[in-house]
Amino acid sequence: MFDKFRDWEQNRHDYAKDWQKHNGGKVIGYFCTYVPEEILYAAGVLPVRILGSHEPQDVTEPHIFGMFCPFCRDCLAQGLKGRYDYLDGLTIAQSCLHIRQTFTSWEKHIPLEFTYYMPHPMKVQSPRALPYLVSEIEIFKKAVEEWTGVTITDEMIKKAAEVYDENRRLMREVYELRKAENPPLSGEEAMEMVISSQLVDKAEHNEELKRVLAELPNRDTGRETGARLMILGSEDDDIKFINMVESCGATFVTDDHCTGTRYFWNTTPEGNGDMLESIAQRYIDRPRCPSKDWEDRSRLDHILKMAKDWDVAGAIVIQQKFCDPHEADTPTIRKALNDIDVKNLFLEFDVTVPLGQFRIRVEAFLEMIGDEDLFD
């Protein structure tokens, strides 16, 4: 049932090249999910999120510090190795220092016809964040128009937002089904669904989601659910890790990270008539990355509500090695989870994950959860 999503995820470069060939449009890579993709899509551009390959590499050392997070180093390696040689452009929204360095190094060493660094408010809780972001999206829109030669009207932006919002609603419907006692999909399948949505044309992804949703409620996965887990923390698109955990007798039923729910959770607000303001409001209101979630940690309540709503027995908190925003965030999140009796396991990720070592820790964690369930 999820074969199409898996194919898109595994063959992302082939998909982009085929799209480029058959649509005659431009393809742009982006590093951070705060990039307003709707503006690009309205101009007929395909936004493709740049992700790593989880392979050892030795090409980034002259360009980026070894103590920068493995995700940003892995992403840069993909560019330096020519994996994204089909890109017409590259963009980023103001993000953490590490991924910003990836963008800068890529821009300097890999020729592209268009690059754009979009400032974005880091303190989205500020009342000045919204007007600031509206003005930056307006500047971004003008730059995209100059690059593509397309005049982007409000109607074009509205249509693009409708396509994106349909995708967000459909994926929320899939996640709602994961609340069931026996979820009709695994965490691995859900991850492939969300990752693929960041790599392909949203309209095409929507059609596949509709097909899957028509069959999903009555699906029997043929596997035991086991311990209900959530995963949260840094960016995570490591399918092999998810597969390993679920093979130990567990199922991921929800998540909070930027290759999961934070990407699609909320939709564009309606009613104010200003499409740029509506787009900006959506990115301000979305479940926040810790680099933007201050001074208050507004995402704590969101995470705890998800844990309750999806009836999780435990949480795996992951952090990309050297990720400063999440490193500062993790102790508070773990304490909050402990306060509502959600046991949690912390794991630190590198470019490649030591699955054998992690399996031992995961098995011990699941055994602890199982032993406690016996006394409930």
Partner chain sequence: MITAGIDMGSKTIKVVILKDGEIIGKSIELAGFESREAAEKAFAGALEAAGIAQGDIEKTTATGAGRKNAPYTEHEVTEVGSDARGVRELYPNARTVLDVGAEEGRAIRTTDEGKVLDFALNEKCAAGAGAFTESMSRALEVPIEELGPLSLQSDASIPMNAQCAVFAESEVVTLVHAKTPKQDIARAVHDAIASRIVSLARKVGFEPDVVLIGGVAYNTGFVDSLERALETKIIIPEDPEFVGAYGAAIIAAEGL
Second form
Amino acid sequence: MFDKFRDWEQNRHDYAKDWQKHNGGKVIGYFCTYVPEEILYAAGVLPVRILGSHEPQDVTEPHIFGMFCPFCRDCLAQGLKGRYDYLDGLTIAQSCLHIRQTFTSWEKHIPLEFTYYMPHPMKVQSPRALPYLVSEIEIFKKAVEEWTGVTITDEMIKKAAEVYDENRRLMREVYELRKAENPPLSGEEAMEMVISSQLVDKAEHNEELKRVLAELPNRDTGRETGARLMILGSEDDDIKFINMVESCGATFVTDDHCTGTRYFWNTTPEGNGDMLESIAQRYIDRPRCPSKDWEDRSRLDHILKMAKDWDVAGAIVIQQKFCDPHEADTPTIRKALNDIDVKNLFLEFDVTVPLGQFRIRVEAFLEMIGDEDLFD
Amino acid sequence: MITAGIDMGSKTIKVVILKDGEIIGKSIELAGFESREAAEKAFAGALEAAGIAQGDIEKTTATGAGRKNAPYTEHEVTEVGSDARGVRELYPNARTVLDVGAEEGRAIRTTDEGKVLDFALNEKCAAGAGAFTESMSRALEVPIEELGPLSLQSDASIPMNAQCAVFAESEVVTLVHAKTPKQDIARAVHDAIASRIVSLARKVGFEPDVVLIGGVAYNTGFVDSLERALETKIIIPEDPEFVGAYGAAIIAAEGL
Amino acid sequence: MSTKALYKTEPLKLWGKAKELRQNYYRDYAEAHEKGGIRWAGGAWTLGALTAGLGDDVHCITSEPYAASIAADKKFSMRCLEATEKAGYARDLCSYMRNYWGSIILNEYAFGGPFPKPDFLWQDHICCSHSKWYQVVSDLEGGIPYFSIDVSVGPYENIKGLNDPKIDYLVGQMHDGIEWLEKTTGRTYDDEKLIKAVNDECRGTSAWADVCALNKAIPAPLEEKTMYSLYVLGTLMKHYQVCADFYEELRDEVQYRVDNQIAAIANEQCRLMSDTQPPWGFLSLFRYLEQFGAISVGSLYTFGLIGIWEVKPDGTWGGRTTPEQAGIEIKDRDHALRIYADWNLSKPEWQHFYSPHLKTEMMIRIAKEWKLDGVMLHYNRGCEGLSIGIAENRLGLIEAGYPVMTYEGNMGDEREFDLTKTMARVDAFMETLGYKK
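Show the other one: the form predicted in complex with the partner chain, since we just had the form predicted alone.
After this comes the whole thing, all chains and molecules, with the earlier chain placed first.
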């Protein structure tokens, strides 16, 4: 049922190249989910998120110091190896220092017709962030207009936002179904769904989502649900890991990742009719990346509520090695999870993860959760 | 004119004796705990091979991490300098030198005139290529000298984390538990180590000819991995671990 | 022979005064409460002048130099780092942050006694860790009021005047911050004191840049190890009048050294620059360079983290013209905040957060104007903020024809630095440059 998503996820480059050929449009790679994709989409550009390939590589050493996260180096390796040679443009919205370097090295060493670094408020909790972000989206819009030769009207932005919001609502609906005692999809399938949404035309993704949603409530996956888990932390598209955990007698029912719920959780608010302001407001309100979550740690309540609403028995807290923003949050989050009796396991991810070793830890963890149940 | 070069490596000590540009004696000893004693032994061995006495040597230049402890020495040169000099003598067309020893990996870029243009050394996190293969050979229960030929039997490409030796080691354990064929693991280990050396080579912007020296050059599996990753043929001298000492002996002669 | 004296040397007369100012600073912070004053904590480049409007008895402790002081005391540092690790924080986080947190967890002040708890936290956000740092401090200290200002609006070259929306974003937050300061402390805010602090900070940070510019002279009047002890004042108290006064006095003394060819090291032959914070427990590395007749005459770090610069009419770098020098009289709070925002955003050491290529350009400028023979880059595992893009800087400098040596280390965690191996690298680097011991 989820084959299409998987196919998109596994053959992302083929999809983008085909799209480019058939639509004659421009494809832009982006690095962080704070990029206001609606503006690009409105101009007829296909935004694709650049992710790594989970293979060891030896090409980034001259460009990024090894103390930065494996993800940002893996992404740059894709560029240096020419796997994204079909891109017409490249962009990033300001978030963490790590991924920023992928952009600045890529921009310098791989020629492209359009590159754009978008300043983006880090203190999204400040009331000053909204007018500032609106002004930055305005500048971004002008740059995109200049690049594509398309004048982006409010009407076009509104339409793009509608397509995006529909995508967000539909994926949220799928996530709602995961609240069921026996969720009709695995965590692996959910991850493929969300990641593919970052790689393909949203309108097409919406059609597939609608098709899936029509059948999903009655789907029998034929697999034991086992322990209900959530997974949270930094960027995570390690499908092999998800698959390994779910083969140990568990099912992921929700997540807090930028490759998961953080990407699609909220929709564009109605607002006062100013489309740029509404779009900016969505990016400010969305579940936050820890790099933008201060002075309050607003993620905490969001995560705890999610753990309750999806009735999770345990959480796996992961992070890319060297991811500072997550490292600064992790101890507090783990403590808060413990306080509401959600057992949790912490794992550090690299480009490849030692599945065998992690399996031993995951099995022990699941055993611990299982034992708890015996005494409930 | 007779000069000597002594390479005080972290694991082995090498001595080369040169007479008018020709090697007339060489010797290698394990450094052990008493590197000074080992160095004297290596010297004695080289002198014996050359059939001369210590007093016949006009000048000795020391290189290697422990060069401060070298006996009979008037002059020092860094490993970077001695490697570059030795390789230039053997292969004038060499522009990139890779030296992979027990503890340290090194990449050196030289100019057409043989001068050092840039060099890169492995950092703490990627240390110990040689030592790492040894511990892997123990984990696989394969003698170290068979590890290379074993990996040549494999054509499977298993991704292994190359960034950190500790992570890589845990991946090997995973593979062993998963009953992965030994030759495939051996190849994965060599690929992982080669990838670190290739990173260094890319850092200095490698150009052909590429010459590989140091004890790990004897490992055919490693060399195969390196050539695949660099997509270039690699030149290996006859006695790859003696090149540093050879370079030092030449530098000693040039200083006379 | 590299040890041969080529120039005369003389100790710096103001050395003692710099030391005294630093001691007074830490003492005044610790004793502030005894005199009814206020204590606050924040980063070295926080917008400190804003707190001046609360009164003259407001004392701060800035986290990075404090943590560097801890790092210089290897034993205490190790206890701090271990305490932080025990509390569950990752070992690869900013080492300043980990030393600082450790000092709080252990409740030990590096200068004796328990850690003097601040009344509020006043930070700004430029690297990933900056605002997270005090989020955790607030957690550890049981909820100290905390305000942080986001200054990440892109490189200064993109700012179009004092009314640019990017400036509005900062100034808006600063206005909110002042309201917050009043509410948090219960004090009435004095705009005149704010204006004075803004002028003092502009004066001091421009004067420090002038001091650094004097180091273009051959022989260099200062070497970087000494500069660390001088520039630290700016990281502690750049908005204090004593700091601005000191840097002006220092500028006079360094000018005197230049005029009289008084060198920092007598055997100067090879001029280098470094980059990022050094491993603080191992400054002997700089003394080792001297054996080759090599001197580090500074870095973008020592020049541009506190120093504020501009391109002079002749195309070279010098201290930025202050608002006072430009005849600008600050009218009111909003005007002061706009000038202050603009001044700080022009900080050289902030530009690289957006692009390493901007930093490379500045480094090449330094290499040319300060007449360098080579560059020694510290790949600093302790600070992702200043190490960001460093590999690209290396490539850019090599492309521009400057020999570059790199070494890995950590400014505040000695477990990640190897002095012997680093000296071996210096040996090889000096050998390739043709300098002998």
